[in-house]
Structures are given as C-alpha cells and as structure tokens.
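In structure tokens, one chain follows: the form predicted alone.
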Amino acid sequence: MSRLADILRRIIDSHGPLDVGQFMALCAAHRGAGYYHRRETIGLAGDFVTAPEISQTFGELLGLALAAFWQQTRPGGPIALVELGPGRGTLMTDLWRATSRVPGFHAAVRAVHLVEISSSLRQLQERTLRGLPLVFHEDLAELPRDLPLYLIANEFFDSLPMRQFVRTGRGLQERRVATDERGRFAFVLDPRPLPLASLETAGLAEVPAGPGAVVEIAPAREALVADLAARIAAQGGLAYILDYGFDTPRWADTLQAVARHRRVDPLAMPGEADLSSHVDFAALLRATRDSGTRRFGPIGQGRFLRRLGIETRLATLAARAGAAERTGLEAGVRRLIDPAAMGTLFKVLAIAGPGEDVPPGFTDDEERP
C-alpha cells in the first residue's frame, strides 16, 4: 500500500468514513502523496492517454477553432489563452504550431495560462512549451480578469470530485469510504438517509431506478463551470469543454480507476491510480443557465471534429507520410471520431460570451436556452 493509504487510514480513524468526493480529492491532490504530485502519469509510459496524445489533429483543430472565433469577434484584440489541466503540454504544442499561420493571433495572446496543480507536470510543460509566454496557476480564480478568455478543458472535469448516493428503502444514503477489520478500504453507507425529493434539482426525481441504484452529484464541477461562465459573461471569450460523459440525467456508478492502461479497483491503489467519473453535461448546463453566456451542445466529439475538418487535415498529413506513418495517422483519427471508440462517449460543450458568434464546430440550433 502507498504512503497515501496510511494517511487516509489515519484520517478515517480520527474523523470517520470519507465521502467519495473527499476520497477522490485526497487521492488526486494531497500534497506530496496525491496522484498528480507524483511521476508522469499521461502517455504510453504512464497510466492513460488522452486525445492530444492520440492524434496531433486534435490540438491543431481546437487551436484553429479558437483562432477563427477570435477573427470573427475581436480581430486584433488581446486575449488570454487558457488550458485547464494541460497534461504533457501536447495539446498546447499542437495548438500553437497550427495557429502560427493565423495573422496576428500569437501577438494577441498576452500569455498562455496553464491551470496545473502538479509540480512534476509543470516542469514537463515548461520544457515542452519552452519559448511560449507561460503563466502557471493553481486554480481558475487566478486567471486574469481584464482580458477575454479563450479556454480549453480536455478531460479535466472528469477528474474533479463527485459524491455518490445509493437508493435504498430508506431513501438516499451516501456512499462513503471506510476501512474494514483488515485495514482495507471499503464502501459503506451513511446511516442518515436523505429524501428522494432531494434529487429534483438534479433532474432525476422521475427517472426510474430500483434499490441499489447509484446517483452521482458533483458540486465541485458545477461550481467551477459556473465560475467559468461568469468570467466569460463579464470578460468575453470562448470555452471548449471536452470530456466523456452523458447529456441526460441518469442513475449510474461511473467511478473508475486506471493504472498502467488498465482498469483497477478504485479503492485498491490510492494515489497510484487515476480516479475519474463520467461528466454529467446536463448538470453543467444547469449550473450555467443564468450566466448570460451563450451555451452550445453538448454534441459528440466525432461530429464536432468532423465539422472542424479533421478528415481534410488527415488527408493532408497522410499525403506527406510514409505507409507506416499514414496507418498510424488514420488509426488515431479513427479512434477520435468513431462512435464505437471516442466519437460518441466523448462530448463537447461550448460557452461563449454574450452576443458573440456561434463557435466553430456548432450550429445555431445547438444553442441551449
């Protein structure tokens, strides 16, 4: 067991079982022992890969989409370019390269703002993105308030903490993490029930579910997206949120852990496996409904990337590549857009400033009220 496991046991012994959100937060961000403060975690040598690692076209197209929006709405005007959870810096590398040919765009970027809590990943990002005007932040609150935000959050929200509640004959009982007689982590139910009516704001009150069904509620995600939307409403700009999840309320236990590219028990390797869960896009939309922003989607990642021209970009790259490289390029793009892979499960939500144009990749009829 890890050092973090011992820390968690002491916390549970002193204060009682942790809710799932507390467990996730400590596993991810505990200073010195959390997952994101350890070795490199992303890529073939790490625990998982994300879309930018699969194909260069992903970051290129997102960059060109932001640049096109900038040309439509404020050509020549200064902006803050932002990425939440920039990983190895791969997406920003591809984005910056692709936008180098957009006249004036790089000059308009006053700084590249990276929201990153991991010191080891910050060091890697500094090396990867050497030469770019980088500014690092611990959280969204530190971003500039005097410039429009042009922001990308790819597979960021799924890692934020959520809480789980189980439907029982007594109502809703929160799932918590305790230790058993052998010191192993195990799920238990909080004995204090909540009424089923408490689900009304989550849109689940009328969704059928039997005993044992699990619902996940993520206040941290909703608070962050509400803050982001408020910033864009006041400052202008555009945010693309890309993640895996669902767009209608549902009962589901989606907590998962990944280590060395395979699924593991979420409680078995605290601080040594990546913990995440599916993003409830309907909840993100509810949290931003009164922000005054224009919100679009979510739509499937495959549809979004096709609209941005991923197949045309693939053809251009493939025409210059050898046979082996061409096969790799085609496999990467297929993985991003195929409904059986990432094309449908992964979704895209866009948030634009009041009165601004329809973001690239979306249509007028995909705006949400």
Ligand code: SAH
Given for the second form:
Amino acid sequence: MSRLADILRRIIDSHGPLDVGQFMALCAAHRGAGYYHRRETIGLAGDFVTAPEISQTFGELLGLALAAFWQQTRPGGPIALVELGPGRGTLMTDLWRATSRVPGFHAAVRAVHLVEISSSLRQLQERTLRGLPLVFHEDLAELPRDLPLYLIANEFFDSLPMRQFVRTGRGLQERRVATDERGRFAFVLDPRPLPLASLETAGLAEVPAGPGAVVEIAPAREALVADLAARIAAQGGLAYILDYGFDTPRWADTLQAVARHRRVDPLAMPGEADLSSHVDFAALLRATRDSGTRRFGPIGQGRFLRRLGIETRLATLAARAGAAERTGLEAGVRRLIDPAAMGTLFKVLAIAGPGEDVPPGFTDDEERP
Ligand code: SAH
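To complete the pair, please output the form predicted together with the ligand; the form predicted alone was given just before.
What follows is the whole complex; the chain from before opens it.
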C-alpha cells in the first residue's frame, strides 16, 4: 500500500470517516504523496489521455477562437491568457503556435497565467513552454485583477472534489470513506440523514430515484466557477470550460479512478490513480446565474469543434502528411468529435463578459437566461 494510504488511515482513525470530497482532495493534492505530485500522469506513458494529447487541432482551434473573440471585442487591447490545470502543456503549445499568425495577439498577451497545483507538472510545463511569458499560480484568486481574462479549462473541473449522498429509507445519507477491521478502505453511510428536500435547488427532488441511488454535489466546483464568473463580469473576457459530464439533473454514481488507462476501484490505490467524476453543467450554470456574465451552452464538444472548423483544419494537415501520419491525424479528430467517443459526452460551456459578443463556436439561441 502507498504512503498516502497510511496517511489517510491515520486521518480516519483520529477524525472519523472522510467525505468523498475530502478523500478526492487528499488523493489528488496531498503535499508529497498526492496523485498530482507524481511524475507521469497524463499521456500515453501515464494514466489517462486528454483531448490535447489526442489531436493538435484541439489547442489550435481553441486558441484561434480566443484570438477571434479578442479581435472582435477589443482589437489590440491587453489581456491575460489563462489556463486552469494545463497538464503537460500541450494545449498551450498548440494554442500559442496557432495564434502566432494573428496580428498583435501575442503582443497583447501580457502574460500566460497557469493555475497548477502539481509541482511535477509545473516543471514539465516550464520546460515545454519555454519562451512564453509564464506566471504560475496555485489559485484563481492570484490572477491579475486589471485585465480581461481569456481562459481555458479542459478536464479541470472533473478533478475537483465532489460529495456523494445516497437515497435511503431515512432520506439522504452522505457516503463516507472509512477503514474496515483489516485496514482496507470501504464506503459507509453517515448515520445522520438529511431531508430529501435539500435536493430541491439541484432540481432533483422531482427526479424519481430508488433506494441506493446516488447524487453528487460539488461545492468546490460551484465556488470556483462562481469566482471565475465574478472576475469575467468585472474584468471582461471569455472562458471556455470543457469537460465530460451531463446537463440535466440526474442520480448517478460517477466517481471513477483510472490508472494505466484502466478503470480501477476508487478506494484501492489512493494517490496512485486519477480520481474524477462527471461534471454537472446545470450546477455550474446555477452557480453563475446572477453573475452578470453571458453564459452559453453547454453544447457537445463535437458540434463545437465542427463549428470552429476542425474538418477544414484536418484537411490542411492531412494534405501535408504522409499516408501513415494522415491515418493518425484522422483517427484523432474522429475521436474528439464522434458521438460514440468524445463528441457528446464531452461538453463546452462559455462565459463571456457583460455586453460582449457571442463566443466563437456558439449561436445566439444557446445563451442561457
Ligand atoms: N488540461 C490538461 C490536464 C487535465 S488533468 C489536459 O487537457 O491535458 C487536470 C489538471 O488540473 C492537472 O494539470 C492537475 O495537476 C490540475 N489540477 C487538479 N486539481 C487542481 C487544483 N485544485 N488547482 C490547480 N490545478 C489542479
């Protein structure tokens, strides 16, 4: 068992069972022993693969979308370019290369702000993105307050902690992580029930659920998106949030752990597997409703990337490539947009400043009230 497992056992022994969010947060970010401080996590050699690792077109098109929005809304004006959880730095590499031909854009970017908790990924990002005007942050609160924010978060919200509640004969009981007599981690139910009515704001009170059904609530995600929207309301700009998840309220246990590209038991190898869960986009929309920003979507990633011109970009790349390379390029793009792969499970939400334009990739009627 890992060092983190021993640390978690001691915490549970002295404080009692952890809620799922506390367990996720410690597994991800514990200083020294948490998952994100390890070396290889993302990419073929790591545990899981993300869109920018699958196709260069992903970062390119997102970059060109941000640059087009900048040209429409504040041509020439200074901005802060921001990425939340930049992983291996691949998306930003592709974004920066693609935007180099947009006149004045690089000069307008005062700095590239990377919000990253992982020390090892920071080192990797620093190497990969050498030459860019980088500034690292641990927290959104450290971002500049005097510039419009042009921001991307891909597969970031899914890794923030969430809590789980189980429907029982007594109402809702929180699922917690305890240890059994042999020291193994196991789920238990908090003995103190909550009334079912506490789900009303989540729009779930009317959605039928049998005993044992699980609902997930993510205060950390809601607080973060609310902070982000408040910044964009005050400073202007545009945020694209991309992640896998759902847009109507549902009962579902979506906690998942992935190691070496395989699903594993979320409790079996703490700190050695990536823990995440589906993002509840309806909750993100509720958390930003009164922010004064313009919110669009979520729409499927496939539709979004098609509108940004992924097929044209693929054709350009394929025309320059050899036969074997072309097959790889086409397979990557297909994986990003195919409904059976990442095209609909992955969704895109856009948050734009008050009075700013409809963001590239969206239409008027996709604005949320
Ligand atoms: N966007 C990248 C990586 C996704 S993995 C890609 O698409 O490939 C999640 C990223 O978020 C990692 O870089 C991880 O270290 C970072 N991260 C996770 N939780 C974080 C937190 N609370 N604060 C800052 N960064 C976090």
